[in-house]
Each structure stands twice: as C-alpha cells, then as structure tokens.
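Below, in structure tokens: the form predicted alone, a single chain.
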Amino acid sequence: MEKSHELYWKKVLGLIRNVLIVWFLCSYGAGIMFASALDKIKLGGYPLGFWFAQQGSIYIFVALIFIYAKLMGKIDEEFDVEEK
C-alpha cells in the first residue's frame, strides 16, 4: 500500500511538472524569450511571437486544463482512487 501511495504521488507530481514546463515555455518562452525569433513566422498575418503573447498562450492554457484533467483521471483510475 505504501509503495502504491508513493508511486501515485510520483506520477501526479510528474504530470504537474510537465504541465508547468509546457505552460512556462508557451507563456514566458514563446511570448518573451523567443519572441523575436518567432516573429519571423506569420500566423494569420501577425508575427508568431506576438500571437503567442496575446492569444496563443491563452489557447494553450485552456488546452492544458483539459489535458491535465484527462491525464489525472487516468492516473486516478490506474490507482483506483477515482471519483464515482
């Protein structure tokens, strides 16, 4: 039981870490750090760095919410702790 508990939290924390990495890369990385390089690419007539800073990050954040919920549900099912 204790081993299963540790493995559960290891998987949950790994999922949270991965979601935060994607969030950071999209918001800070694409919107600020790599914006000048991404601005060479146009998306809908706007530079890609600008698009990430204004709209793209929001779309990705919303997608991350659904992805997190889906993957968290799978982890809960795997360890038989899902809500019924």
The other form holds:
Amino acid sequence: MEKSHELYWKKVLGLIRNVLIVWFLCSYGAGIMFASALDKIKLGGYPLGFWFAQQGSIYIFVALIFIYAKLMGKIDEEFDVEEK
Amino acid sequence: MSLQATIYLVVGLTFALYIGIAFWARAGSTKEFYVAGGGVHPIMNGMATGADWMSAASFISMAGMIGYMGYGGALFLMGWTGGYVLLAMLLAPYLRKFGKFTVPDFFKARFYSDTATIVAVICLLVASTTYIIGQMTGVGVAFSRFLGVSNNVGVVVGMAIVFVYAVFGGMKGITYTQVAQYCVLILAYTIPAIFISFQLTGNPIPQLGLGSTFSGSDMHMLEKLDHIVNDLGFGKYTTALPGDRLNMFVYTVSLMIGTAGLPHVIIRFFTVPKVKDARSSAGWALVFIAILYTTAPAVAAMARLNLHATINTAVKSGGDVFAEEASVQYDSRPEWFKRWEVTGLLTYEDKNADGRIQYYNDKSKNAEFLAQAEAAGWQGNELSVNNDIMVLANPEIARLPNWVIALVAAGGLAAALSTAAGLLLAISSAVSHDLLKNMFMKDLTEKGELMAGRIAMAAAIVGAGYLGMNPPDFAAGTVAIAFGLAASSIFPALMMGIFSKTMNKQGAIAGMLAGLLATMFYVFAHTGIFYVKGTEFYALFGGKDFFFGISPNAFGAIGAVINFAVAFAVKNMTAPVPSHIAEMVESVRIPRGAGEATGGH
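Swap state to the form predicted in complex with the partner chain from the form predicted alone:
Below is the entire complex, every chain and molecule, led by the chain shown above.
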C-alpha cells in the first residue's frame, strides 16, 4: 500500500512536470522570450511570436487541462484510487 | 425605438432574468449558501467560473489596454488564462478532496493554527476588497454612460441588484445567476466583434479576421496597423513591449499565479461533486474564458484602427497623415464622439487652435517624426482617450445597430456584477464561517451562521459600494494589485500546504506575511500609501525603477518568491510538523473518499 502510494504520487508529479514544461514553452518561451525570433515566420497574417502571445498559448492551455484531466483519470484507475 | 429606450429595455430584461433566477435558487442551508449544495455540473460550474472570473476589467478595460499596448498586452491574455492550468493541476483537485467550504478552512486544518487562519483571512479580505473596487468602478462607468445617470446612482443600482441575488441565494443564487450572466456577457462581447471583423476583413470570425487581409486589398490587418501607428509616432503594434521583456515575463507570472490564488475563483471548485469534476471543470472554465480572451486581441487591434481612421482620414487610404485636411474637423466630429465626451472619458484640447483634431504620439522618440509633426503645425496630441471606452464605444464607432450597443451595455454590467457577487461571497464566508463560526462563536447554530453570512454579505455590499464611489485608482490598476496580493500570499501557502509534507505553521505564517508585506511595500512605494497621491516613497530606495524596473503591478511574482524563501527558512528553524498533519497531506493527494464538502470539523 505504502509503496503503491509513493509510486502514484511520483507518477502524478511526473505528469504535472510534463504539462508544465509545455505550458512554459508555449507561453513564456514562444510568446515572450523567443517572440521576436519567431516573428520572422508568418502564420497567415500573424507574425508567429505575436500569434503565440495573443492567441496560440490560450488554445494550448485549454488543450493541456483536458489532456491532464484525462491522463490523471487513467493514473487514478491504474492505482485504484478513483472515486466510486 | 431610440437608443436610450433600447438600452433600458435590454438592461431591464437581463436584470429581471437575474432576479427571477435568484428567487428560484434561494439558499436554505449553509451548504447551499457557501458551496451551492455541492452538486453543480462541471460544465455549468465552468460557465459560472467564467462569469465570476471575467470582470469589468476583462470586459471593459482589457481590449482597450491591449489596443493601447499592442503585443505587450499579451501579458493580460496569457496571465489571466495560464493560471487555470496551474489551478487545474496544482490546487483545485486537492482542495476539493480536502472537502471544506472556504480557503481559510484549509489553512486552519493544514497549518493547525488560528494565527495562520487569521493571516489567510486578512490576505483574502485585502485581495478581494482591492479587486471589488475595480468592479464597482466598472459598474459606475457602464451605468453612467448607458443609463444616463450619475456614477454614484449607477453604483447604488448595481449594488441593489447584487444584494437581491447574493444575500438571499448565497453561492446557489450566485452560481445560477452567473450562468445567465455568462451568456449575456459573451454574446455582448462577440457579436460586435463579429460585425467589426466582417466589416474590416470579410471574415466573420474575429480570431481569424485579425490574421486576415483587409477587404478589397492584399495587405494584412496587423501589417497595416503597424504602419498606421508608426506613421503617427507610436511604437510598432506587433512588437511594442511594456517596459522590457523581463518586466513582461514577471508581470505574466504574477497574473498567472494570482489567478490561481484568488479565493473567489478557488471556492468555485468546491461546488462540484467529485475531484475528477474539479479537474475537468477548470478546463471548461478556460474554454468559456478563452472565447472572450481570444476575441479580445481582434477587438483591440480593430478598435485601435477604427479610432485612428476616424480621427485621421489619411491613415486608411495611406495618404499623407500630416496634410491639413487629413485631421478631422472638431465641428464635424461623429455622434459617438459627442456622446463619450460627456462622460469625460474622451477629451479634446485644441492646442494649435486650428479647429481640427490631431491625435498622435507627441512623446515619440523618433526625432524625424516629431520634426514633421511640428512642421505640419501640430503642437501636441489633442485627444486623450481612456482605455475603458474601446470596448464600450466600439459598436458606435463601427456604426452598429442600436440593439448591439444595448447588448454591450448589458454585457458590461453582467461582467462587473457577476464578479462582484463572487467576491462578496468570498468576503462574507470569510467573516461568517472562518471568523465567527470557526473562531469566535463556535456554538453558532446553522441558522445563526446563515444569518451571519447574509448580514456580512449586506455589509460587504455597502462597503464595496462606498469604495466604488470613491475609487483609489483606475479600474484595471487596482485589479492588478489584487492579483499581486493573491500571488504573493495565498498561492504559495496553498502550494506548500499541498506539495510539502514538512511545511509547518510557523513557516507558512512567516512566508505569507513576508510576501504580502513586501508586495504592499513595493506597491505603496510607487503609488502612494493606500494609493494616496503624494505619499510615494520610492525616492528613498533609488528611484522609480528600483527593482530591475519591475512595475508595481508585476511585483506579486517577486513577493511569491520571497514567501517561499522565508517559509522554508523559518520551517527549518522551528519544530517539525505534527505527524497527523503529514498523514492528512498524504490523504489529500488521493481522490478516493472525497465525499461531499462539509463545514464541520
């Protein structure tokens, strides 16, 4: 029991870490730090860095939460800790 | 029907709807009052969270700020949405599992101390009160323009409406009213945007319109805007930065973790049935929020363009902006201009006495541009435009039908009132539940607590109304400061409570106080003590830019770092956490056995 709980928490933290990496790269990375470099690429009428900052990162945030919720549900089931 | 009559009709209908819902959803128990009975469907809760979240600042001020700031305005867009990712993963499911009514409830149990609870209550009250001032100012602005009454009367009417559904319905009334308010505000925001996007680009979807070309030309919208603002001496739209990149980075962090730490947002996740629902509900909330937040940049850019095109006719045709006849004559200014002049949000001063309006950046760093402007006889910018009117006046500037203008009025009021209600609930539950029931009057009956909650709510409404009539700063500014406080005090303490098994009460208390005080100190140093002009003391610390040029509104992130650092330092010097608390932290981490939210201990 103790072992499996530790493993469960490790998996949860791993998932959170992965989601946070994507979260950081698309907003702070593409939207702020590398925005001017990305602006040289065009996405339709959008400079790419500008698009990430004002549109793209928001779409990615939405997707991230649902992906996280789904994967968490799977981990919960795997360790048999989901709510009945 | 005249514009005024249409506005009265539409606003009246939405108010009748809110009151009808409030009557249907009266709260009979403390559980209904604090967490709406705990059975709200995640999609419904997401919608209510969206309305709760999208305030007068989001609805009225944000697009204006983005339009004014250009690219750098993205800090609001990313900051006020990215926090939901943190909320969904780091806080909502665990606090839902913990299963209490309020945020201070969690502090009381996790940090096993009345002091920690009181510090949490103070942080909560400071953040919520600061935030509510912005809402009330927004209510005043919307009412005074649209209903033709004074600011103060507007605030009183708004408070009376909130009183009806918040005092009687509590969280239950607020939740279902907010669902209706979400529908009103999102329609009010997107319909004009669709019209304007279609007018300018032929593409009715604003998110795509912003990246499209102008109707009848092959020039891209954003490219055109870059040229226009450049011609008038402003920074390039798609690259303009707020201060520098570092400031933008830190500001975005502040808004994100502030979002995740704001109590009125967190308590919304106590209302869903399961831990699983708390996770997905955050996703739904962000879906509903994203509809507005991805439309806002289009509204911002298009409003900016329309505004410049109205004042200087040469910008759209690509002609000579310095030509005398390019600047519009004051006497032939459009109707909407006259209507907004009355509110004082739009002001004109004929500096060169030529009877025309010159609107340009007279503080431009481009000497060549300034020389040209001077040669054209321009003697300074003659138009000042308050950011708040960008959204409210937008439909009028684009000459949309009366019912659209009326809908925008109703939407602005819905945005301000729904957020105010959520904040009032956070404030009143902190007073009645955390202070009275859990601390000073432990033998209070449920009926007594419900009554105390309603009285606290009523008192909070009166207090908020007073602050709305005497606001210390412009709407969006005070809201940003509330974020700084939530970011520097509540968010780190919640994180440490959930993710550190060893954090003890001394660490948490010291951390919160240090984060809060550092942030308040920095903000007051720049804006004056309690925002009183003339009491700024930044000169004592090496001038206005004394911390790497971080603006006071962005300082919450630094406050949070201070909070974490102080908390861990103090923890290492004091007694370890009791074993039953460590066990509790363990149990909060797994979803099974979440049960229903209860207020008891």
